[in-house]
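Quick heads-up: it's one chain on its own, the form predicted on its own, in structure tokens.
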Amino acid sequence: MIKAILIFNNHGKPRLSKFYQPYGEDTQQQIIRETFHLVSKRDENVCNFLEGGLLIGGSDNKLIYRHYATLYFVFCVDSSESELGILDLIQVFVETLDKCFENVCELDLIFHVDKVHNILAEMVMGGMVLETNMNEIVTQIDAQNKLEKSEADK
């Protein structure tokens, strides 16, 4: 099960955080800081999986991440999830963002946070993976955008 999805920049500033387990606000901030510290100090040429921090559950959990340009995409998962499956899910998420925003950048995540959450909700719900087909995700997002536009025109 996915426990949290975090996106932060190279300076540790969170750009998206989605927790699928109940944590208080202070604990969430500590988890983000701890996760950034664990992930950012690693070399570029090492494995993209590591043991979860103490706050997210310790050795029973894993941090699976990818570093793209200025952003870290981190999935905090329990031991039942496949590392390679989650790496593929991160790739699909980034490619979907790229398709929806036409060459996504950090500013897109800041100014269109609702759209990013909608894309994520098409892929993951309640910590479980729903959809991994990028074309299906984009089709659903486009349908949602058309509905929003038709509602706004009324």
Contents of the next structure:
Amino acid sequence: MIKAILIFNNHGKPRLSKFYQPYGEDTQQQIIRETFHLVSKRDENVCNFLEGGLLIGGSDNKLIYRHYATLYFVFCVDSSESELGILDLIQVFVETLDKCFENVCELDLIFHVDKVHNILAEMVMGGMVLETNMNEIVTQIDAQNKLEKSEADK
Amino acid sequence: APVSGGPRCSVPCPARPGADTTAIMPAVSKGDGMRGLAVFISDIRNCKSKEAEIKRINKELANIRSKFKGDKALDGYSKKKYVCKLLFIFLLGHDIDFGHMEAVNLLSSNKYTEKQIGYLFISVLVNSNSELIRLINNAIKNDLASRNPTFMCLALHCIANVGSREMGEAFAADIPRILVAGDSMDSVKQSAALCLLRLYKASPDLVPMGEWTARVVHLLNDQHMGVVTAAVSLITCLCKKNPDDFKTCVSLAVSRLSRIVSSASTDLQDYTYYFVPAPWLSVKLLRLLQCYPPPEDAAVKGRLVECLETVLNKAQEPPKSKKVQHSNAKNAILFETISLIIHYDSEPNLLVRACNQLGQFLQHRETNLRYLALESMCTLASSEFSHEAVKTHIDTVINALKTERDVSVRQRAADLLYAMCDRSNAKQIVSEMLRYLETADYAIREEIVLKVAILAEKYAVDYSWYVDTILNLIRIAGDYVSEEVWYRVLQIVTNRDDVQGYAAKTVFEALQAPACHENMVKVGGYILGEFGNLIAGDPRSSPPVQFSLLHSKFHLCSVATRALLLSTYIKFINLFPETKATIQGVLRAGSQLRNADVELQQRAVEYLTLSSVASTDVLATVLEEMPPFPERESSILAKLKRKKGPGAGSALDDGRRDPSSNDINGGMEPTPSTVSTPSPSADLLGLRAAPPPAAPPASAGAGNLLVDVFDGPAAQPSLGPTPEEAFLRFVCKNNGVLFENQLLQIGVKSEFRQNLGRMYLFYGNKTSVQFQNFSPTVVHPGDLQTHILSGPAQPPVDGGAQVQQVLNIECLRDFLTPPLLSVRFRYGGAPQALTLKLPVTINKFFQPTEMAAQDFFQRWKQLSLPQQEAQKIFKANHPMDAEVTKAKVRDRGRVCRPMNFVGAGIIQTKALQVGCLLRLEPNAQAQMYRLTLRTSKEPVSRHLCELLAQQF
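Could you output the structure for the form predicted together with its partner chain, given that the previous block was the form predicted on its own?
Now the complete complex, all chains and molecules, led by this one.
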């Protein structure tokens, strides 16, 4: 199960946080800080997996992350998930964002938090993977956009 | 443009190099406009300081609040805009304490955009115990019934994201119906499957299994791969608790997997990821299969083995793409395949291939693959088919420990070395781990220390190596050597007389170092106090030299260590009378006798007095060498398990690989029970008398360091054994600690003669605060025929004080349930209450009878009615030792035969006497006992049998 999905930039500013287990608001912020601290001090080209921080459950959980330019994408998962599978999933997520935002950049995530959440919701639901087919996800998002447009035109 | 400031940041997509050079699209120009939102976000980003940001946010919050509270009804667009602002503020780490109601209102909008943002707000910001849940549930109910797939999916998402019990109660019954309904859209089925999974995880009791389970299994055949993906996750979770309900999923999963694995790389179209067909689904199917044993049906099994072989073969083929995504996806399937092969652990051929494949990965240039290979090999090491094959990689793994740049990978290498360790390579692995420890990351030092300590003990052939290893641990990483580790070396040295001289010599040398770790002083102090005499013949380590060496460290040490050293000194007085004057001088010094620390002061006073008043004989008895420690699970192993979760010690737990390996433990003599005293002031006895095997640990204060050595896991959360365990312990003993928690310790001393008993209860207040209204009372359960006269215990009980209560007990007739002690008091205003069984059992009124063997068997035959006999066959709880067993049986009668213990006695009550005969037959090979009781009263036979069976 995926426990949390976090995106933050190189300075630790959160750009997306999605928790699939109930945590208090303060704990959520602490988890983001702790995770940033763990991930950001790692060199490039080391492995993409590490044991989770204490707040999110310690060594029972793994942090699986990718670093794209200014952003870290971090998935916190339990032992039932395949590490490489999650790495692929991060890639699918980023490629989908890239399609939906036409060359995604950090600013897109900042100004469209709601959209990013919607895209993520098409992939992951309640901590489990719903869909991995990028075209399917993009089709759903396009359909949503059309709905939005038609409602705005009314 | 409203968007300005901030560095230009972008997310390049590795699949499309150059994406990062594209210019930023100003958010507001994308046409989906919420201009106010964009302006607000830009304002925040332009804030020069944290204070300015907070000020801007507070201004916005006030604005939104007034808009929500205002008279004018907001339109959907405005509501959406404000809710988006709140989400953004929340992401920045600010509390949002309003807006929930507005979000709930958005749920009932007919517009998709408004509904969606309402659900988003709720799934991000509403916690499961909100009082709004009822309103939210109403909206969800409407959307689920709407037959609009988009709305249904939004509602299902919301349930899955909040996942509260109340939502489960409201919807758990409906969702299976939606999931298997013929007319549900694929996207709805997908969402329903995961929604159900989430509810099941949160509250399994709310999801009843039923007719729908069979139809869920058949979703594995669904045309839509997304539905299959969701269904596999659901089944994997459900089948863990209900394997039989779902066992048909095995053959369906195998055929689905087989179709994917054998498909060409383009067959599955959109589900092909970088030339790999449906990697995610393959991984999930392989995980599902790991929930079951290998398929029994030969055809299914053949097909599966074929799949596994295909995956292994494909790993050797040249890659279809150079992209890392391609190899990632391919290897994700490969690693899962290997996990399944290890899980089955029945196909030697596949296991060896898996091991070879992992061996290749150990040297792969991709760090991720090295990491995963080390991790998988850890599990492979515990398979008997592949343990030897794993061992051939030892040099590579040691090299990884030395050279990997990434601590995560080094940690896996250390884990693997631990898992592959056996007698043949233990010395090499331990020495490599010790070397690694010198430079290891602080975060993992403690774990490495534990691992080295366990391996050194487990595979020690000669104990001097073991002692050297542990002392090295203390030298290299003293701060990380926990109590468990140095307690353990003391236990082992105490129990092995062939290593005591070497240990004394080695610690003596180690203590010569000008700066040695305090843990070294502790170990050194303890060992020299016990076995310093073994090296005293050498003038370089004569008694005065030993003493002055230890004493030179004394002033630098903590109170706990100094307390231990004082005990060493008094032991020296016994071992080496020539040091008596010097040591008495030290004890007499004002810094000891008037030490501010009460424990040190008490030790100094008591030891000084003891050394002056006691005769040499008494001194020799009181300060005799420690008896061997009773053997139990290594407390270090227990600690590692706690640290790493169950399974961490598995490499050592299973005797499968190395059944003869516990020779350290094997040679140990269990200790005969000695009476321990419950009084906290009886420190001198605490120093020398070993509490019985399962004595409760004394309180964790510095003064009890030595007592703590006796106990296994020193850091266990509750202070003592559970009351039930404590009670059982008293079946065969009369004195000890009956109960202990943070506040209170209850000690018991009792004596019994004929049908009378007297029991002293000691209530110790462990806090510094007075207990008010302290009232211990004895409650008689209805069927108890024991008569108790209570002496008063006077309330209140001052902090740190101990009060005493005396009970006179008369056994009127035989009884089954013990009297209950109820203790009530107020601590810091809070009422405290506890109820304990008093350790009065029928066997306390046992009078042993002398009897010749033939008399015994004659009487045995006389008591031959079936109801007079009670028998129990059980596994030995304690090491089988003839002497100890004899002592236990003797407590309740005479012993006649060596390997077949019998006892006879009479239970004395006022009303009647019950003659009892006991027979205990050990089976050393099976480690089992058969206990037979024959008495003239049926309930007594059964009750005694139950009580005594716990004791062997």
